[in-house]
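As a starting point, one isolated chain is supplied in structure tokens, in the form predicted in complex with the DNA.
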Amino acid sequence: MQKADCLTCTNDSCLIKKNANATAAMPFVEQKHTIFCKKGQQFIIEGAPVHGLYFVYKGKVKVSKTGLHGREQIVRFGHDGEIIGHRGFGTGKFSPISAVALEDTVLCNFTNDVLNDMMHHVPDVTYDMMMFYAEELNKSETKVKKFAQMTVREKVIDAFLYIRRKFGQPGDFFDIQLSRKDIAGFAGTTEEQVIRVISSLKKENLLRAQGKKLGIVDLDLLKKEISEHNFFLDS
């Protein structure tokens, strides 16, 4: 594959793909770049100048911020059809986050100029972008609460529920391979704590492993455990 083509793309949730058929959008879509990332490759560097906005065409990525003492806080994971780097778009000159491919990943990149032009000329894209930002804001507000009030066990369970929502499979095993460290980085705790929670969840028959893959056994019980604390489940 030389270039990711929006017209044959199957990521229906992608807001570019959704509008790519409109004649007004075409000249802009033409100008996107396709980037091929190997596993482990970093394509957005925290603090470096913004190179526009990325969409995952195929693959998996993690988005993180470096906290105090070099501690990595993973902000979100992304897969096919999702936007990456949106916080740096618009006002920001330098990227507030870094992004790394978790497996071989194909990305679509729009420069700020192209996207700005497109938003001025294609209202449907602008509208979809706005809705996306609104939803993002909602999610991060939920997250604040989570980090402030949840116990470690609850945070890890919450992380697993998030991973399942995003990478869950019919067979209930996650379709992604994350290190314990990455899980910890997302849950906001340490690798050791994640390991300990995982082994107790296994003992309690709430979680199971097949090789390196993890899966949820009793979704309702896990949900119940954190819903009792009145947290939203959709962050």
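Just the form predicted in complex with the DNA so far, so send over the form predicted on its own.
Here you get just the chain by itself.
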């Protein structure tokens, strides 16, 4: 398959794409690797050596880490243009997270050495990276505070609103199909509790479900239910 090209990439939010045309950046952009992952394929293993940063060229992924009693805790989901693996970059030799493709996905990978050299020679990349980390820190702190104050129902609703913001809902259902287990892993609860909340929301005509397909029926009411927790903040 053809190598992903930064110059023709349409992911304008990608910080590499934003700076790919800079003369100083070109030698580093040419050293990137293109990785093709099948649905369900793991491309970052928790505890394994860090192999640089990954940028999603096209596809959907989940980022997780092992929580209490070996339970999977999903930290975030990612799609086109987003950075994966930044939690391990520059902080140590081993990755603190794992990452799995949720569908067939194309990734751009820059090794530690290449990215470090790029940041030393391309100030705009360094600045964009610094702003990215600052925003991620703010989101993480907000999520911790928010989750500490939420009921199980509110956590699940918050997860559905996040999924809708992240992947969209072009019709009746979200533009991604997640298992109840994955939703529980992201919401910080159990699969059984997620199933119960989904059942309640369906009865209240706030959510529709068809197999793995889920979609919000009344967006305003769901937003209102958790408005005191700042639902509009991405995480």
